[in-house]
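Quick heads-up: it's one chain on its own, the form predicted on its own, in structure tokens.
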Amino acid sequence: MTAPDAPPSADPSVLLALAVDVAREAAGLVARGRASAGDSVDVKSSPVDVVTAVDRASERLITDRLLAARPDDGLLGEEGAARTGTSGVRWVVDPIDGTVNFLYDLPAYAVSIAAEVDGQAVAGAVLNVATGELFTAATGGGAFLSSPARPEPQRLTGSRPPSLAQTLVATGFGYREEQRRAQGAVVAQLLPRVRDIRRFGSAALDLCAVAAGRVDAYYELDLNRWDHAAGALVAAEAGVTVTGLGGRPFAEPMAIAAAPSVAAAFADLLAELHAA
């Protein structure tokens, strides 16, 4: 992912600093709302696709802060925020990526904020609310992880598994019953070919996990822009191969992020299994 030529107002480092500040504030709101997470829950595309009042409050906070700082920018949010800007910059926001984890108090739910210039992500922040881990990237500047225990940012470089058989794979599943059935059939065939499978429940954190070398590869179908805009940039800046299926663009419709040592073989295997 190479940054387009950007005007000074769209400098990736400036956009990243704002994304981090706003993500931290939103994470505070989400953390305070955890105890009452189940008090107001609605469903969207299916009974298992949920949204909480805290999701909506987090998106309102993020939208208000970003547009107060940069009123000419556009914005796209998971919970309905949408604005066409005039600056060439658009913010892509997931106020809580991993809402089901948030409901169940599983420690993998994140605020994800990316800045795009002319449709291409140039800065991204993914903050795991439960752990305080912050993943960041700006185009051309690398990817980094900081945490309450290690506040000094550590550069991320992914992993280098020697073969598919030694590749730890993360994935996620859609919300519709028929989609899950098909995805489960693929996983059943994939499992004997790799080290093991992990399912964390947050696409943004899955992508950051590949960047951090916590898993070696990740794939998922039918992600939305807000699911992956920040996390895919973190992965790419860590040196991870970020691609689609059969040479198609990332997340159109499959998102693949894999260590370079196995990326081609992993994509070929996914193509084989999905063709079947």
Given for the second form:
Amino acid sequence: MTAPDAPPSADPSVLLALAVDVAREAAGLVARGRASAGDSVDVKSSPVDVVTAVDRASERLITDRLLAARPDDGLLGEEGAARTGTSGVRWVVDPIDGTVNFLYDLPAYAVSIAAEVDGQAVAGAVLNVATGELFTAATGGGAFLSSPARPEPQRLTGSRPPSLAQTLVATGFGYREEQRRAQGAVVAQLLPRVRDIRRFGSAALDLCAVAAGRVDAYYELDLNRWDHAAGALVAAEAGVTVTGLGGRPFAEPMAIAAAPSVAAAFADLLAELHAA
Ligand code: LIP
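Could you give the coordinates for the form predicted in complex with ligand LIP, as opposed to the form predicted on its own above?
Entire complex below, previous chain first.
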């Protein structure tokens, strides 16, 4: 399957196969680094926004493998990898999404690799390093989950909650104190209006959880492109509504992914709570 205007070299299924291969190799490096994760930790935007030497090593491996295979592509990575390409394809990489979970050995941290053609994600792979669960999607090809226990890819189709009161919601918070104070106030208002809240600590895995119907909706403010590029494609290809607040584009600045049966009501509630 090829996106309508993608050149043959940018066929989504070809790009996805490379993303999966590289994600698996990077996940092996991350898994081997888990025990020593705390040996080399730096902070970024705040004392709780951390990056480990393993994050950086994973990004170096991913960058090397992708550009060795496709030297004319561009690349954007969370830990600083940045390259302008000439092919029209750009890789968007989070070498460990859920770094705090990785540091604490909480089994929700993923290698996330997306391929964009002319700025639109056309292939995405999110690999939970701790569980081996692999979420994949290619434009027009659907979204799938495979795992060591179930290697045969299972098609993902999200969920159909009957109402907001029956909607299980995942979210995440920023790293800066004033941001978290405001986000905490919103979630306090949201909690009595929905089934319950979950905070897993990885945007990529949150988006894949909506695709898999493990939660019914997810929202988060101010995500970076690398947090959501692959996971949002998985969600969209699973039939999940992926949007922003008040009809704005996804992740500008609000990222919303919700079951179609409640997406409009959920977006309206978020708009109400954020206006307040
Ligand atoms: C994480 C996101 C998560 C957010 C965390 C953090 P990181 O990315 O995936 O959704 O709530 O604060 O930003 O920093 O682990 O790559």
